[in-house]
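Next up: just one chain, as structure tokens, the form predicted alone.
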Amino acid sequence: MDEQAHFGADQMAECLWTPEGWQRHARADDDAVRARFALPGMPNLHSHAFQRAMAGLAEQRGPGDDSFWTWRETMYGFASRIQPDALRAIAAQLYVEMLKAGYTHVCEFHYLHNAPNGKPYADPAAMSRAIIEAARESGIGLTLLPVLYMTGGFDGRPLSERQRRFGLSVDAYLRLLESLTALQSPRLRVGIALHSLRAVPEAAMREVLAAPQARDCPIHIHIAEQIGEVQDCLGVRNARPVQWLFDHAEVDPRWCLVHATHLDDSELRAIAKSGAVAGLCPTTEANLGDGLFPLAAYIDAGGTLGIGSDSHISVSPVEELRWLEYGQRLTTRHRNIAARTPGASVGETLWGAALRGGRQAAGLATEARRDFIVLDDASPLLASRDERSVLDSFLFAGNTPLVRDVVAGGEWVVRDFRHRDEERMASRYGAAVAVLSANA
């Protein structure tokens, strides 16, 4: 990358969005970019990145009456023929969307760890240094999050044949949280993922939580997401699962509950109260028929939320967080639901929240990152809008594109719309895929 690459401090965006608000003129992070409307870039709090190579290859009707589990089927063969080298390529394609569409990090719940035959590779982290090396291919930032799983069902049924490359025991979870460790860099955070309640026994649960690898990093979690999975851990454990868990962990911002879709209003108040982020995937839990989280109590509540993409049926933030508020609209016959008090903008509200928690979800300082887009002000959409305007027809006034340039880890990375190596990652995904698609 040579000296033109990076933004330089002579750069100044004529209106710089930040949580506080709007800033003319302002630098962030000692640079900014010259442009008319610039953001600080969106953290992307939930990724299974090889799913994105699946995308539309669900959405025929099955025998019965589809959901989640019966595209958990469909999941499950898909996963089974992915090799390091396909997860590398399918990676890199995906986070180079994810930087167009103004995505500028991107949390990796990762448990595809073990070959197909559910055996370790000779590098037991054969398939997180692939992850690794596609986010800085791209240029994203990375939270990598290797998943403990270990269960099939909250009776403790072993693993399936087919979930058997997901499993690891705790010693060996532990052992390579501990290799992945090591390769921190500025652009690059481990932490930690339970996959589920379902997935994960309580005393392993306890003994990764007290493990010197669980210090001061990030701990995500699959929960509540279907209503299956409430009436299970109600018939096991005798509690709903949100419940369950603040019964037996301590919960704290270190934690993100994905998708939490599922809750009671003690629940709801739990989660606000802990500090801890839900992280919301719009776009995934209307694709699978998960439900709708209870946005507007839970802002009330000031609750912490971040969104992401979850499955890649769509990468986009702007989708993320305009169905987010659409649910809302749709269940409740009424508009400007995330907006809580008058003359608030839903825009600002959205992007605001969802930056906050994603960045604390990654584990990221909150203060301004060198992670900024700039939008297209040359767009028709965005005609005559200024600052009090932009961010909601950036989100509501259609779906052209706006993401003209994008600044990652201090580096442009997209420039007029096109990544730096964006050939390059397409051709070789496509290569991928077509494999993929043979082996079937």
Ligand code: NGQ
The other form holds:
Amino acid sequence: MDEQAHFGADQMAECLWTPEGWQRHARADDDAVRARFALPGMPNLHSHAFQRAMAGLAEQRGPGDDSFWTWRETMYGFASRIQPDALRAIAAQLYVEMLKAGYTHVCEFHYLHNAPNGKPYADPAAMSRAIIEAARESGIGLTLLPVLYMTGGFDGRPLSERQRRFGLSVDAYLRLLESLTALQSPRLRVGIALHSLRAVPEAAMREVLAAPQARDCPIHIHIAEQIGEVQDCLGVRNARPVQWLFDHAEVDPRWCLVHATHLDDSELRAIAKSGAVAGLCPTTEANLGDGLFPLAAYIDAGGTLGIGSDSHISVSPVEELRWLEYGQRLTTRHRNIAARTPGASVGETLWGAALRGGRQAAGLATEARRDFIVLDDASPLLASRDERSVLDSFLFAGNTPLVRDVVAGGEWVVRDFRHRDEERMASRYGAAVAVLSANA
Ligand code: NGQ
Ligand code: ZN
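Now show me the form predicted in complex with N-carbamimidoyl-L-glutamic acid, since the one above was the form predicted alone.
First the chain shown before, then all remaining chains and molecules of the complex.
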């Protein structure tokens, strides 16, 4: 088969699951496109690609009580050594892993803008271009979110030495945004990201949100991830973070509130009512000790959600969704939390919800029939499953990989569990990481 041929899901899948139910198509003639179970590919709504190369390197106990804040110091030390070539190698390998796991699109929350000495690169978009190239090489769809990061805390303190790589003035930020927006294509969307309320002063936030690009592009922000952040916000701004944001910005479906872990009832209802996406990253939130998102109440309030792999301690939509549900089961001591009506499947509910919210956060049209994954119906686990049970089995019982083929943007990027360029990506990644470790 011609690898470059473009496919839509209806041309190939015998059975395609959609949030509205299973759709049947005539069986394709070519046996190579046989697919008993196909699903739309998942958008990954939150990624810091460079962090993949330090996954597993912050799991040894330090001198005191380890926390999000001690992890962040380790991460900053690691970030300070990454240059454009290394970023491209790491991101491309990561995106290959994402595709093989069932993600067909990624929102890259990108703040590593400047050279290690804190000065802009000769091309201020050098690091952004590395991300764009990595996505193109891997075949994954990209929503690039250049990040505004200006201060080291709610009190407006200047960036620490290690944060200087992230810092841009509002003017420099808007210039970067404009130069990236000019590169948009069907496979590359550009949106806006405010790192967090602690990193963006109010006046800067207003200026960026008033830019013409902001009118109809995705707007992402980290918010209410840690209790310490809620306390600092209360101390300095006299309001909880989500409450403050709603009081000072028009939060609507353009927005993705990443983590939104620590919410009171009125904040939870405000997000749900606004149509903004709660960007949940369960494996990273578990790894960093963030806390648990109030899933059942949020779904009952009609809230929109999506998933991201964030620090990439794990790269799998299955694991994100499984942890999302299991976290709730462990604290409530009940089962089948995400499915709110009798007879509903947890797997279908979660895949469908994260698909809808992920597409919205990525700025994608709701129908993306050229992004889909084919499950391995020859695996013993799925061989005995039917349409009614396949998503639940995939999400809860799959351990060996079950994603057999992946079509992204109408192109076969994974066939029979292999990405079209995986050897080259892996060896380039290995070489880049060896250099980073040698310089540690
Ligand atoms: C980030 N990570 O942007 O990678 C942050 C830490 C910071 C999470 N919030 C960096 N999980 O807060 O400056
Ligand atoms: Zn993040």
